[in-house]
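One chain comes next, on its own, written out as structure tokens in the form predicted alone.
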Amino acid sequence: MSVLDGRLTALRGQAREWAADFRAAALELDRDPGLVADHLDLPGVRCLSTFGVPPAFQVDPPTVGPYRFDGTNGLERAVVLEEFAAGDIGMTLAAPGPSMSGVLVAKLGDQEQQEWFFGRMTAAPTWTCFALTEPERGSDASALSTALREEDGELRLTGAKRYVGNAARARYAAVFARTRPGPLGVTAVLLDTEAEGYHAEPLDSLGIRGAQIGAVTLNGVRVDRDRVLGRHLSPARRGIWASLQVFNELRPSVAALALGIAGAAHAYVREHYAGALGEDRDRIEVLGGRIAATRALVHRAAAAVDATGDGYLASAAKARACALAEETTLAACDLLGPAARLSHPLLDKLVRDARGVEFMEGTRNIQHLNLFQGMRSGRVGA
């Protein structure tokens, strides 16, 4: 059963319309991620540039008919991101905006920090990045080695981050670091990436090239004390706790991105193999039914996160949607016959992008472990 009301259904229809622009630019952005700067006037890109800014800081929030949207709850994000990813996940993730950093700032920032960060998001299209993952430690916040230390009366940040979306084009970065050993020693700071000692460069990638995933080196970057997020909170309410809360909130969004890729591949094979008969036709219909069922799961998971902050069901949604994206894109290639990836460049891109989503916000094994914990504790399937 759908959990979408008339307001969200209207949002979904508008996002689908905007996503057509994303599809038209998908292959050129895949070849040259720098071209995103030429698409800042697209309605969908403008929407993403402030999507996630809380109402108190919104200047001109996106509207659809009589409805206003700000992208600060999981269900809104899931609805929009599925449609945008069906257009092109590269453009979706390449767009400027608060993105993951916005969720962190909304959760951890005090009034001044939120005004500082979100004021910049509404003043002009601004890229941000969320730097948690490290070269040897992945996204395990408890194992961070990036250090925030006091030197000569100033806070200095030293370390390295990897696989950070938009790292090289971001003007502001939310960076996780450690102030001391132990789980309470993890904190997050906001950086102006023009600060001395910050260096970021894109990494070669096969999928989701538009996001220009990159590596960051932090060589004694000076951090203003008022840019330490959660400074007004106890250590137990920031750091690892905060990273887990952000991941819980965003997990349905990643599932929606994967679902969008699956939907795009399904629509592609239906268009280019419209005369399918017999087993092939049945196979295409079954894929369509699985996409609809997974959409219902993603929406339920997003609603659960909005209501309780609980991310167990979202782990199920993320794992299933990512598996479905890979299965659907590969099935589309199989149905379109030998050399399909060579003769259908957009389908080839969808195959590469589907594999990329698997590595966003925890792989399938991590999601299965989280889901197991939810089932064991009675939080899922009760």
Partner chain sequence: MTATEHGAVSVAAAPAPSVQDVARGEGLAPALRLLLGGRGAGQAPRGRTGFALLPEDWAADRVVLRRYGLPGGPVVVVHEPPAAPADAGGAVDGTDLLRLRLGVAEGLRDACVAHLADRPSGESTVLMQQMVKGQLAEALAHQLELSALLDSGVPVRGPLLRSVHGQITRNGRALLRLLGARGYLADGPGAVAEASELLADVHGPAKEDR
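Form predicted together with the partner chain, following the form predicted alone:
What follows is just the one chain, with no partners and no other molecules.
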């Protein structure tokens, strides 16, 4: 049975409608990620520009019919992001808004920091980025080496980040850095990317090109003390522990993005091979069943994170959804026959995009290791 109530079902219907605009612009955005600036008036893009701003900071809270929604709840995010990604994951990730940094600020920021950050999000569509990964360290993020140091009475940030979505177009960046060795030495700060010493350039990727992942260099960037996130919390609660909480919250959303890609590929093959018979028809039907199953898992995982903060189910959901996105897109090509990728540019794009979700918010191996821990501790599957 679906866990979606009337409110979430209405929200899903609205997101699906908005996502049709994303689909229409998907190929041109894929060719030129800079074109997102031409699409800021799409209702879905406008929705994303404040999606995740807590109710207290919303100026004009978005509504669908009688329902209010703001994207601060994991299940709500999973429902909307699946639909948006089924339209186009490129546009979904290219849109301005609080995005991943919003989850971090909502979790770690004190009142003033939240006012400062979310105030900027509601004032005008504003791009943000979330800079954790480093050139030498991806999965082993806790070993990051970007340094936040006191120099002549000021805080300075020095290091490099890589593969950061929207890095070159972001006005504000949440950056993870280290103040001293060990897990308690990790902290996150908010930067204005116009500060001297911040430099970002886009990297050319094979898929999810709308997100325009980029390489960032931080050359002694001055950090306002007020912008050290969680300054009111103990180091234990603002370091790696806090980032793990944030990742738990984000994981169902990334699983939903993968699910959206799988759903889009499935819908594509059903539309373009409507006359499938026999084994082919069975294969398409089975894929549909698997997508429904994974969706149920993603929704359960999101509900679990919302209820308890536990991200073990979400690790299972993310790993399964990413595998399904790859399998569904490859199967769609196989079903459509020779030159499917070259004759069907939208499907080709889905194939390229499907591979990229794997790396967002932890690879499959890292999800499996997390899930194993959950199993051993009896927190999941007991």
